[in-house]
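The chain that follows stands alone, in the form predicted alone, written as structure tokens.
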Amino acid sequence: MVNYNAKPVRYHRTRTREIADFISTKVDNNIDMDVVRSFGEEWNRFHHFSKPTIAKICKEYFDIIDQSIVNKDTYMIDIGCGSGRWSEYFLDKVKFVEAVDPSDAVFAADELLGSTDKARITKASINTLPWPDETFDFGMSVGVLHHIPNTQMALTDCVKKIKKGGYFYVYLYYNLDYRGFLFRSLFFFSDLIRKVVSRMPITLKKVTCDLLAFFVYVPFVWLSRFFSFLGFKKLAAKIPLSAYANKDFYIIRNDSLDRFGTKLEQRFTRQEIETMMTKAGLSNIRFGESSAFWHAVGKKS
């Protein structure tokens, strides 16, 4: 564990640890504080993830991570840790985890990670990461950088914290790269809904996203499961939201709020992501082919 190279603005004392807070009133031109607050509310509502549930989800996201990238000697950072579920997954696979988030999600992560001595939780934005450059063997940002105004700048700032020869992993929303007209049309209408729902008061937003989970997600999930049961697995995989066919309703509710409750969302093609990773200083870039589009890992040159 490397000491901070900056002085915290304040500390938060929980039942299990002291959380250093580096978020100040100084304007950060690459962060939307309304989005940050929204995610803090989301993750303090959805953070009760069991180890089996986390393991099931992570099989899709981290299928391209092996022991040559992450092992017992790895000092890693989870940037935008949210509820802490990704950090929890890596606890027994690495030497130490720095779990970082700019929102009050750090308190949800504190509850999920418990009193482990293999992780430290820090409240900081990408621009205020309190470690020297080239500190970490492995870093990741899972489903975060597409909610930041300048994704390329944020990715570059993240990679600066990785040692030469280390690795950085990122998951970004895909831009429907290979989807047909019908799928894209459905997405267009769902995005119109997001733009309305994301601006609702928080209580109304939560209720609306729960209704969307039940009346939009669930019918597609059941349809995908039905075709899969009949043996038409390729057809089942083409159904919108088929990625949730093996997920429980808690995850669906969580992702409904995540999808429709956020006002700032960007999407990228596979080629755009590879270009951004290369510009950030990564090479040997490898993409996963599971349903979590797009996730990729690269080596810092």
Ligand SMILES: C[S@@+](CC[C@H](N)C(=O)[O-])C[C@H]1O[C@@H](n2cnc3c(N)ncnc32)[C@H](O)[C@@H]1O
Given for the second form:
Amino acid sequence: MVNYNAKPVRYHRTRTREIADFISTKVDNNIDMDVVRSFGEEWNRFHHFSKPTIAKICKEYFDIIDQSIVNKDTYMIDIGCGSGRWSEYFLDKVKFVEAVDPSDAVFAADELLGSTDKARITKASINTLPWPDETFDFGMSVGVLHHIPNTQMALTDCVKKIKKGGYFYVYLYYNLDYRGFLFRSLFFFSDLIRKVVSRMPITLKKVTCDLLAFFVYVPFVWLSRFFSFLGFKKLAAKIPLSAYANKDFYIIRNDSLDRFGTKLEQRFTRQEIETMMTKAGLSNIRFGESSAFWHAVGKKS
Ligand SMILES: C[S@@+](CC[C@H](N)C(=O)[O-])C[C@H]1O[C@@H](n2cnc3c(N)ncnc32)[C@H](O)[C@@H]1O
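Could you drop in the structure for the form predicted together with the ligand? We only have the form predicted alone so far.
Let's see the whole complex now, leading with the same chain.
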């Protein structure tokens, strides 16, 4: 691993490691600290993911990542690692993983990753990443950049850390690009709910999101499963939240808190994401066609 090129503001000692902390509000102009605090709470509540659960979800997220992009020689960075679940997935596929997050989620990642010598956890945000430019062979930011005030600036800052010829992967919320009127109307109402729930005190927020998981997600999931069971696969896929049809209730509760508990979220069309990736210095951009929408990978030219 490459040494830090900045001095940590402080260190946190856990049972398994020392975590260097580079978070200083003075130098960070592209971060929403309320959002970061909320994610710290979320991931410390939800980080008990088994290897099979992680592997199942990763099949959807990383269907566009093959051996030419990630292999045993790869030095990678997971930016906005949250609980560290995707870092854990890559541990035995790469040479070394740098797992980075500005929130207290680093302590959840510390538990999930355990005492491996193939990963280091760092508390830092995108514009305080303590490594020289062009350090990494592969970088990823999964569900992070849409929670940052200036997504383009953040993406450009991430790509700067990738070596020429290396790859950067991103998952960003889609802007309901191909959805019809009914779906968009339901989304509009769910977004109003998010705007209220995300401003609640944390305990009330957690309870409300659990109730939403049970009374909103579960009925849609069951409806989608029912259509699938009857053989109407296309119809099943059109049901809102059908992406959760193969997920367990723990993941649904986690995603309910993730979705409704977060104050700042932005959405992008496939075209907008491609444009942002190109502006950030990526080419050969490839999108995944399965959920989650949109996920894409590009090569740093
Ligand atoms: C939805 S979570 C995704 C976590 C993880 N990538 C996953 O998919 O499980 C978003 C993460 O982005 C992190 N984040 C928010 N602002 C950030 C910033 N400015 N720099 C880096 N990470 C940030 C949050 O702390 C949070 O853990």
